[in-house]
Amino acid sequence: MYRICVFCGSSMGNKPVYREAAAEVAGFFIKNNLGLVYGGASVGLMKILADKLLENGNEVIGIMPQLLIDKEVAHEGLEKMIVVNSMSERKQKMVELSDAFIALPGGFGTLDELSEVMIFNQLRICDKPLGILNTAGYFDKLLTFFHHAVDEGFVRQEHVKNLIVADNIETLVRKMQQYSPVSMGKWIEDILDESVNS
């Protein structure tokens, strides 16, 4: 992995946990030499990353509509900031541009982004691994909402299994160097059976 695209807040969160962990995040890539990709915005938990990873000389692309960078949210700072005309083309144009995916605490732009990936990878159209660092539980009912999905048959247990999840930086990276693909031919056959039998 060479450049890791990071989901995250366009607001800081309540506790300072938050915002430690997004440091931590930046730490961890200037450590390993790590490009970043994200939403190109110079404020939240989106800036203190930026920020860190600009001041140590790491690669920082930023992809934003020009819908929000009319709204003076972009982040001044970036050598390479890709102006897009929507939100989907900034979301692909990240999955294009990124070796992998790490969601960190955030609202419903990181929930969409993440959603994306995972739709991505359950139906093979990209195969890069996607993590989601847990800082302090905070998507802790959001995975079991996934679990639920899955008691309730509406999600493949190992479509759950696929998505990568630790509550710290180097754990998760580790976990997400080792992932291997879901097949897709067993689950489509058992959801045509599903349908034909019922």
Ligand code: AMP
Second form
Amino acid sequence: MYRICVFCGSSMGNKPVYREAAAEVAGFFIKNNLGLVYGGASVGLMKILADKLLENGNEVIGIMPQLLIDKEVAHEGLEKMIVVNSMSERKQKMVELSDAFIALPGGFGTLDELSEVMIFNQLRICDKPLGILNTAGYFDKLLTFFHHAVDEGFVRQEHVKNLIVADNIETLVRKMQQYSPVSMGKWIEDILDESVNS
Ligand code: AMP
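Coords for the form predicted in complex with the ligand, given the form predicted alone:
Below: every chain and molecule of the assembly, starting with the one above.
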């Protein structure tokens, strides 16, 4: 079973379009018989996605640190809930169990998970496609910031290109299937040169 890990809000967002996007993603998973790996919660956009997939009988794996279970946000309908000791261990497990990643609109938790996979791909610790579902332009300002970081010489252009962005799930996954990671050798050489020559 091909499993996609989805990072998304523990909140619903304040426009209906975000809930609709989560429901559309669920529909795509159902149509293509995909497994879901996610944070394991019964709140926010995560709940919309997990509920629809569970209802349909798709595989759903939640990964949650004990501290969040203690706060009673765990989804009680999950057959597969992996309990971990820390947020770091959770992200590691997400990476281990998933074939690809998609970030939907969310807050700091979503950004944390998104950055983890961005760095893992940059360092070739993993080579799995990472897509950003840019619903209603939610991530526009973040993407603008990434280009600013390139202009200012802190991020390499090719690493921004590693990110796959689309505003609908069908296009996003189609682009993710063509993902080819950037080789590490060249940019490591470049940053070594830059430091020696400064
Ligand atoms: P946020 O984007 O800040 O709402 O956080 C959502 C992301 O972080 C999800 O993908 C989860 O894996 C994780 N997360 C944050 N808060 C929670 C929560 N209350 N329950 C479960 N997971 C959470």
